[in-house]
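Single chain ahead, written as structure tokens, the form predicted alone.
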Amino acid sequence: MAHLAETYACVPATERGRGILISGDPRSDTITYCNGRSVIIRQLGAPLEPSIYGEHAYQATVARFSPNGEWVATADVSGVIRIWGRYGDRALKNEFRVLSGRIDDLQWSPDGLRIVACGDGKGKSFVRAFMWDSGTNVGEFDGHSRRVLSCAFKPTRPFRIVTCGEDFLVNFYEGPPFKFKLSHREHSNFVNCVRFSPDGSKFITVSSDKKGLIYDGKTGEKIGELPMEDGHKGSIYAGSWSPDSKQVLTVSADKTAKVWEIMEDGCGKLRRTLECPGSGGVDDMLVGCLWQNDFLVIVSLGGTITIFSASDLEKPPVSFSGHMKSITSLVCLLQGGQKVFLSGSYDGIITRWIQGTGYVGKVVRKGSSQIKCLAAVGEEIITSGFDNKVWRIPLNDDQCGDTEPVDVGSQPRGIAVAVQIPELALVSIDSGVVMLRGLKVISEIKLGYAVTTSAISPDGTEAVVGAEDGKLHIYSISGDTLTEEAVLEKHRGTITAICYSPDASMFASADSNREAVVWDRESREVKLKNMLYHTARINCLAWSPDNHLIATGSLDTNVIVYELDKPASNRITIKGAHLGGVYGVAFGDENSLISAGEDACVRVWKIEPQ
């Protein structure tokens, strides 16, 4: 058996010079965005007991809650609305297509009868109001001639809806059925957030011109905005209420978010200037917040959420972060006696989590260049990209020392490092492989097959290399010459993973096939056999300390973990663990594995043999 221990979730999906608009349920201090095709919905509280939607067919724009936190409405770029049940088995309520294409915000009404949605469209329909359980329409959206980026329901009676967009206007709307009010056009620029105040007396303009102006929420018409002397110096992203309307807090390309006091004439007053900490790059502009009851949750365009507290702002705020690309290596290593798992995304982001705390930070590093194969020993971590510069990089906690990149030749497919002779390292090129001794290449072998993944032995003496017709050549290694000392052949695909056992007296092969094999290093035969159980390909391979249960991932979604002394049919399966693939295995003891993949998350499982 195997269930799931925790969750280090993935951050929400940005984009340079847009805002993000997240939501929540303020009963329940969660708060729910979209990264990919999933949705996440996090409580403030446990953040390491996220809950991830992924029915999506296409990738997730918004999610809403619906005023009763039953339901939960999320859209995405090809125009579809899915409505499902939050709890329980989250049972799909109904499905529609509401724009021909991406929808960028949505909000219930407040009886939890109406949704209005606006994003981009063919021809004239940017946005559309609609029954949520029979999918008609209420009323007619005309007025806008680009992409519509905000919409707002006025949460008391009379109903209004106010739109914005990427045509500098403001539309009003009164209903249901809704029809066109008035229109203001004071922005210069695009105008990226509306929202109406609580006690729906107001609503709030934020725009890229770095105005925010203010509205009565009953007539549509302009009655105050925030001054200019203190506002912000860059685009204004995202705007939300206080719980009691009277404060705003907005969020701003200039690395800021701004605390406003909103008097009853309508015009804003700074209350405070709020700094995110970070390292002052591009990432720490500010995209997306949220005011929740006492949380003031921040979103920077790197994705890390940055909580204060409303009541006390002098209080130092807690940050968490993780990764917003998806996942292609994991590796375990021993840090100040305490085990940590680094995690290495697409984008070039090395994370590192510690099981039961979760995310404790990025590891800084110089170059910040895309990340294909990483591995760790001791105190230092081995990265490769999708150049031909493999990097040596000394590691002190989360801070990396310097160092210079060796050059192979060739496009790295792969690095293997001996365990016990740490600065001996394999790494695997196209026409055969590289060793390295420290920062010296000391032998460049030339192997005459399409070489696409190695293993080195923990003592350094033997070397294992896949080759593309699923042949492993094994070879005996004394200085910088490798000898060749068998052949094995039983894969139908190419080798895609190659790992030794930790006591050295095994290792495993897995291939594109689905297929993976557990081989006797003394006598090379076969030690564990048919296990087929994947559906597509196999990405990699993770052994247990004690050397007794070996986990493989694939391209299926799946996780299978096998008993040594079993037969592969007694195996445990984890279904789905995570969404468009897996990509790292690794055990943090004998009954914990780790995993990551595509859906950018990382998952805890606690294992229990039969």
Given for the second form:
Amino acid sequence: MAHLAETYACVPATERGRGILISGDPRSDTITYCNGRSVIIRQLGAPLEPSIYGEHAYQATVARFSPNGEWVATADVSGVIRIWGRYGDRALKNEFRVLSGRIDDLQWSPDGLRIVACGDGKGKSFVRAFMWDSGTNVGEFDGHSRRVLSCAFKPTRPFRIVTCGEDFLVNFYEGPPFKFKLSHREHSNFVNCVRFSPDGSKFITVSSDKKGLIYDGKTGEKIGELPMEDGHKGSIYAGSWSPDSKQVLTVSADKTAKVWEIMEDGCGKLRRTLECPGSGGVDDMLVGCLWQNDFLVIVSLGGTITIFSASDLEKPPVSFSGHMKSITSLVCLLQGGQKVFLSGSYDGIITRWIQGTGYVGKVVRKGSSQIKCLAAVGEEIITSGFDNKVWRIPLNDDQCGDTEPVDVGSQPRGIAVAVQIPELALVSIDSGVVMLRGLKVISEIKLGYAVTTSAISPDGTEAVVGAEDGKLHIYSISGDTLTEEAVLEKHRGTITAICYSPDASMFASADSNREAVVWDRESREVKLKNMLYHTARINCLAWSPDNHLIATGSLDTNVIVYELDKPASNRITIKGAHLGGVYGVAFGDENSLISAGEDACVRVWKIEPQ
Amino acid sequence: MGVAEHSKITFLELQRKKVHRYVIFKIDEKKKEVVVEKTGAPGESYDDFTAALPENDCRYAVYDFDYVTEDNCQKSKIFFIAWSPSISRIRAKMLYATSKDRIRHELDGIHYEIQATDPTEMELEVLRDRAS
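What would the structure be for the form predicted in complex with the partner chain, given that what you showed me was the form predicted alone?
After this comes the whole thing, all chains and molecules, with the earlier chain placed first.
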């Protein structure tokens, strides 16, 4: 049996030039955001146990808890809102198609009976408010001509709704049933976010024209603004009120967050400017914020979440990150006596994780090119991307040493490295393999067939090369030449993964026809077959350190663990490990399996053999 | 394509007198008929039966599956398994596919039919799911 021990969640998906909206539940100290098709609910006190909802058919954009904390309303780019129960089996309460385009913001009414949603209506309605259980409309929202970026519901009676959008307008509606009351055109650029203070007396709009304006909550008249002298120097993407309605947090593209005090008459005064730690690049632009209880949660464009303490603004913040895009490879490295996992995603981000702690850091590389293949051995990592270069980078915690790339002639399709002889690496390219010793290409061997992946035995004397037609070619390595020893034909699909067991007595191979086979190295006989339980291409495979278990991860989102001395039918299946497919598996120790996949999350599973 | 008399008799023995756990049929190309290749004693298990099927050739098989239902009754169902592994020759697969109706017609009293193209499709769990 296998059960989930830890999840290292992904970070919110961000887009340059737009803010993102994260929300939370103050009662249980949770924040929620979206990435891809998943909605992530994260407890600030227990970061290793997020819960992830993956039922949307399209990319999810915004998620909000209902005022009583029982329900969650989530919206996606197709204009659909799903309302589901937060606890238990997440039963779907209702699903409505609210707009004909993407939904950018949604908010519950304070009594939990109505929901207002806004977004891109493709020329038709841009905003809709409806009853949560029946979906009946509760107002007419005209007045906008372009995408509506944010909407807000007044948290106290009498109910009001404010919307703001790309047409620079801020519209005020009275109701229910909601009708247009007045409109403001005070901003000179996109109005990114509108939020009511928790006591309902005021609301603030922030815009890409670097201004923040404050209005009266009941009448909608402008009463003040955030002073320009200490103001932001870049577009303001989001704002959030403090629970006592006296302060506002704003985040901006100028990479700072500011806390303002808002007086009774609506004037604002800068209280403090917060700088988030970062390297100073585009990725540090701040795009989302949330003020919840004592926490100021700030999200940057690169996906880093920084948490400040509201009561003690001087205290250095806690920051953590993760992946934003799908993870393509996962390797395990021993660093300073500790097992560290490196996960690489195709956009070039490599993140370090330690079991039990979670996010430890990001590997900062020079020239973060995209990553297709990643291998790690000793104190080095070897990466290759979509160009012809292979980088061998010495790793010192999370700092990378200086290194030069090696040009291998064509795009590498796989990298294999000999565990005991780290300088020896085999790079598979389209028509052959290239042998590298250190940073030098010692030989380029044309093999006459399309190579997909390869593996070198830990002692560096033997290599197995997998071909596109399903054949496994075994070569012995001597100096800089490969001599073909045998060809094994059993697979019925392109070979996708080959891995030697840690004691080098066996190797396992997997193909795109869902089959995995374990071979004995000496005799080249099949040791364990019929490992056919996946329903789609196998992407990755890994051996446990005691040579006893083999794990395979596949595009069908499952991870299957087989025991070597039992028949293949006695397998342990982990269903739905990663939405979209599993792209990397590795063993932490005998009983823990780490997997990473398309949903940009890394999960740790504890395996109990039967 | 005919069905040998012996095949029908062996099936009836399995069905009525319960002297076999399973019967494996093969198509004899020379005589152009379905003959009995192997039978299994009642004491044999499902694993013995799976081991008796060739890995890369097609067969027909009949298996007597005993199980206990939720309300604790002992029940027994007869499964017809058309074993056609994807690694077998195309000619064999075609031959067995076209003659299947003929033999099914003769074997009266089959409860469930399963077509298996690899060992995972005829696991014990699959039979158990079908039976309940």
